[in-house]
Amino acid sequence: MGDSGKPLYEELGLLPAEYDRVVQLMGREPSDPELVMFSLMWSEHCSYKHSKPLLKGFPTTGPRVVMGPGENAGAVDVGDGLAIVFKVESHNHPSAVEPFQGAATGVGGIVRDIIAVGAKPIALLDSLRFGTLDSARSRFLFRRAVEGIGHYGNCIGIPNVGGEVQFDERYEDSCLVNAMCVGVVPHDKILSCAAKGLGNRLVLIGNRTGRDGIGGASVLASAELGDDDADKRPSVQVGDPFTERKLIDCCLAMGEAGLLVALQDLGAAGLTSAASEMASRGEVGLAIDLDRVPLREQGLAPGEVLVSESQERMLAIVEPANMDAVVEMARRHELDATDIGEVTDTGELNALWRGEEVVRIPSLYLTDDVPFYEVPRNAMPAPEPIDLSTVPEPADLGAAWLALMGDPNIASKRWVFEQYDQLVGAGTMRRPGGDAGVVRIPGTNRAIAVTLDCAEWHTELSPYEGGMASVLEAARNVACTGAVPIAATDCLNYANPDKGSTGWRLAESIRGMADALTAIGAPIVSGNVSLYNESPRGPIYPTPVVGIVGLLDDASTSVGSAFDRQGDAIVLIGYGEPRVDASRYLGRCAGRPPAPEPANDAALFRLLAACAAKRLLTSAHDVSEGGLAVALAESAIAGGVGASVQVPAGRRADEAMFGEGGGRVVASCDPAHVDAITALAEAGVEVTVIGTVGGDEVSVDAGGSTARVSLRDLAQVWEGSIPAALEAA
């Protein structure tokens, strides 16, 4: 029994017919470390148990893939023998009850999964989401979570590069912390995680072991959060970047040299999911000596010493021929490497503990013989759209211009990654506050474009719709760059799939964003899952974050989001009809979002890949968030020069201007360019010249009621919203 009173089982957060089943796989009652090790690897955390069934229906192959999902990372070849590795994982309940260290720690856990594959890191992304800023709590958790991800990417030298923020009071108890990380790596120098060769050694490089993180993956990562979340805090992993970047460098080093058969992070469930992992993956097992394990204090329990979740550790397999040179380059890192094991012909997880057996179960039983679970699929009817007689019209266009560009959703995020290095390594070309990050791959003329996006408010009211949603503007921010977006990785943050429509809506939204990938051509290579996003006062909207990663055959090519010259044409390429359902504008999660069209939007990439590679666009911006005044207002202060437009009122010109929805770009280019445009645009899309870059102010005629406001006006309001919220505290 637990000190609850209640089974161990119970207290490890395993159902009772779960235990049954580990029973019944074992032929006996587990031991206690069995037992933890059990608790962790069927936490829904690290065995994906409702969620697994739905994501086989994601696109995961393509002439471009190189390493798809159930390895550490996804890769995709990018030309020239070299492969782009990339993956986003989340960090959500530990932000939650300690911001920095859950944050920072997001940071270090998803770059040892893009070193594990034997990639060099380029570059990071993050994708935030916190209640409101009128939230002390949340002013709390949002300056202290920036912190941490900036504090551990500026000490272990990787640019930030692009990423969202977004504020909800639907996040106020159970922020997001979404960390993407993207390297490069040769393909013949790419890493599995696979354990193999009867005999090899098991080492162990890095930190030594502690009690940090202990039971995070069940305690904090698979559960709701409650009032007693300050009694979680010691299940939070403490971060240590500077020796993150020691163990960066050794562990390509090590790559470099041939010296690694396979490696793996130490991640949740630290040594258990490790080694279970690479043991099911080789289909091999392996022997641990537990009294081997470097520890940094004493009075750790074998239980613990198997599921500890201290950073910066890597599990690897290595030839014993090979490891005086493994100890010896680690040396020079400043850094251990233990010998604490051997790969085995047994297919099971043996551990020893002062000479003692105490851990001997087959590792397909932690890794493939998870109970799986059918999501309940609740419905919820398909929403009305707004009528529009119910939305009061603004007496002054000017001034809801001004006010929406004030919301701390579409507001400046300078305040955030002013706080991130993003020039280090010297490959950035295109830093944060554009559509994507721009990133020159390294020894080419080549670069990639990445970022992070989602449609929270579109899934929660049609999930289909909105996972396509997710795909599409995401994809449509990268090819605002000139990059086709090749493949795609993904965060499906949602709340308990027991509850509600959660399971159904889980459901959908893989569904619909399986589609739009799939129309795209860029399949999923990589991804992470994060249910239980929820408290006693509700659940968090269903906020599936994609990251797309695209690819410039000419870096030189790459197009900016800001008007910068005088005299340009604006032109409006792309389709459909703005709405305010579910917009900024209308300012609520209601009504009916135009549905997507993922062919309209392929078609829409490809025009503005050809438009980049012939040099026939200043800059492209996608319409999204406040529609097309503030789309306009944002190239406007990028490039400090103002602009002309005149459109249709269509239903009515507030609508016209700060409705969304659609495929829709804003670009500027030369005059004498746009019937080159208009003529490379397949069909499903438009070429409409709607303005003249100019001048010292932004105006928009929708049909003769027109809004001015002077380009001062518009940035000031604009890039200062977030720091006067904060401030005012």
Second form
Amino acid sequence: MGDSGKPLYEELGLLPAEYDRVVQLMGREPSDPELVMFSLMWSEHCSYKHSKPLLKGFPTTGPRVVMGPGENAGAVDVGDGLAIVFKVESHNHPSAVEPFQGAATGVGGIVRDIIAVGAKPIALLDSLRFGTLDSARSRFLFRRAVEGIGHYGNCIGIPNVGGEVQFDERYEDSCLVNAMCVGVVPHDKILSCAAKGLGNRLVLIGNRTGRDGIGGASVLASAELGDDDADKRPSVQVGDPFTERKLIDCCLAMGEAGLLVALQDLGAAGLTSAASEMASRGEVGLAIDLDRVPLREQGLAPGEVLVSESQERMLAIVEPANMDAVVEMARRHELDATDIGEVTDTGELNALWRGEEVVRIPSLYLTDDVPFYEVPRNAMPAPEPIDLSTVPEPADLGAAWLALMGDPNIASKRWVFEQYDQLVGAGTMRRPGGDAGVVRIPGTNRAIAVTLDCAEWHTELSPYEGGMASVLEAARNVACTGAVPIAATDCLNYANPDKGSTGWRLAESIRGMADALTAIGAPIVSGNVSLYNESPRGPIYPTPVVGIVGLLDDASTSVGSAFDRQGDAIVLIGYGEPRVDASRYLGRCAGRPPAPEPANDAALFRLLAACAAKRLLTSAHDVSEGGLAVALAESAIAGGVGASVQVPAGRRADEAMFGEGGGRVVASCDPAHVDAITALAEAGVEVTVIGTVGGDEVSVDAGGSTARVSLRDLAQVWEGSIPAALEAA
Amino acid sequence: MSQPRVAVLRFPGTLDHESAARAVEGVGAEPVFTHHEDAALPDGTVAVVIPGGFSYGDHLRPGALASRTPIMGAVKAHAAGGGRVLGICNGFQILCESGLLPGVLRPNASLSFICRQAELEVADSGTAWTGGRAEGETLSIPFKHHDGAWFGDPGSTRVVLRYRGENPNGSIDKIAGISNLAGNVMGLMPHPEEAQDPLLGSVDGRVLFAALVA
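Counterpart to the form predicted on its own, namely the form predicted in complex with the partner chain:
Every component of the complex follows; first up is the chain already shown.
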């Protein structure tokens, strides 16, 4: 029995039927340490028991895929014998409880996933969602999460090149902190996590093991948040970025020297998860002597040592002949490398404690025999489109425009990204604030473009189309830089899948994402699922955050988002009509946004890449939140020069200016290039000259109704909004 | 003739050694990574770069622990003999903590980390570090730091670079970089190794590396 009078398994988060299955598999009652291990490995966070059956719908193969989902991170070929390795992961629940450490260790965890593959990290991105800034709690979470990401990321020397920040009351209790890391590795240096070689040593590298993060995966990450969350603070891990940096240098040096048979990071469920993954994947057993694990404090129970989530630790398989070299290399980096066990042929995880065997579990029971669940699919009816006559027409279009520029969801995120080192490594060509971060691939003439994006309102209203929109918006950001989107990673943030329509939204949005990814030829190579993001006050929006990696074969052809040449033509490229439905201009999650057309987007991406390669464009910028007027203003502010355009009014001038939907890009170019651009466009993509770059104001004429605002006013509102919201408090 | 050797120091937590080494190569010199436990500089070293980062995780004070490592004894002897030393960001902090440059680097006035492009004004054209640029000319070089506000007596040093426009971090007299009175030891908070590649927006950082072997 546990302290509460409930059976221990229930306190640990297992259902009675799951416990019965453990007993049936084992043929006996599990020991306490064994039960703790099952409870963590069979938690939603570690096992994906609700989502895995759905994830099978994703495209995961393609000519560039070197390593798909299942390893620590996915890898794609980018030429020159190199692979790009990347993954996005959530750290939502810890960040809601303790934002600084929660966000910091989120960065630490995703970085270790990349180095476990042998790759050198070259970029970080974050996707953050909080409640609105008029809430003191949300301001606190926002401030501290950003500080935590900066504290950890700056100190480990990986440039932060992009991401997104959104504010909505639906994230008031359950904030979202998703972090993505990108690394680069020569093909022949890619490491697997599969343990191999009878008698090879199991080596723990890095930090000592303490009590932090005990049960984090089950207590925090696989349950809804409640009013007693402050009590869960001890379940949040504490990060030490200095040790992480040493660990990065040390593991990369060991990989480079060929000293490692396999490598795995210790994340959720600590040693248990790392060892069972390595054993199951390598189809071997692992025997661990818990007395040899270096401890930070005395008196840890064996179960605690097995599941501690102490940060900055890696588990390696090393041939006995290389042990001396491994220990010496660790010493040179001022780290511990400790032989804690060996590879066996039993297929079991065995743990010794004071000479006694306290754990004996076939590793597949932990990693593969979890019961999977079908989520209920309670479909919602398709929403009605917004009746435009019910949306009041603004008396002053310029004032409406300025109000949108100051919406914290649209406003400049400079306050956030100036706190991050965007440059370390001397490879950042396009810094945060544009459509996508662009980073040179070291030692080559190539570059990658990376972004994180999500269309959560759209996904709430029409999950299938919203899943598509999330993929296409992210890919469009990458395509604007001239890069070809080549692969994707996803972080599926949802509420409790057993309640309401969440399960249906999860299933439908995955289907939409899969169809869009197939259409644009970008397979998923890694990902993460975070469920139970809800509180007594309700669920979050379904939030499928998509990370896209694009490739530029010639880094010098990358395109920015700034208007920077007076007299350039402004060209609208793409497809679709703007609609107020689910737009920032409408200001609420309602209506039926137009369905994306992935085939048209694919054609748009090909056009943008072709134009960039031929150096036909001065700038390209995605039309997204806030519509055409906001996209124009952002390009104008970035370049410090005004613009003037004319477009048809469509149904109404305000909708033409501020409506969203379709796949549209505002580009600028030498007027002499317009014909060449038009000639490259395939069916489904329109190229329309709508105006000219120049002057010190931005004006939009929609069918005779004109909005005209000085560049200075636009910039002041856009730049000042978030700092003002934080200072006013 | 072999290339001149430039020692690029590495402490635990140093981050910018690879970019600094590429910048050293860019001026026709050979970078040699030098470990903090070594008591001597590599044979034939003509100059030293102390790159940026978070040596020892900024524990105690930025640069404080690194300034007490064996290699810094060798750097002091090199500087005393007139050899050139360039300290960037954390390297500048280490030079101040070692007494090779006067003053200290305090936390930014905003108390937060700031990453931004800066226009730096040449305030003293008499040292080798600005490659003959006239006083008042500018170099576009980014900075990124939490503890970058130089505090001390400007009369005890040579002010080589100042931030143009708004003072970003609260340093005395908008100081971005200083040298010792002899002019052979230079420290600055901005990162010239991040201003070497035209695709990254500026190559103005090259003059500081060129000075190492000039």
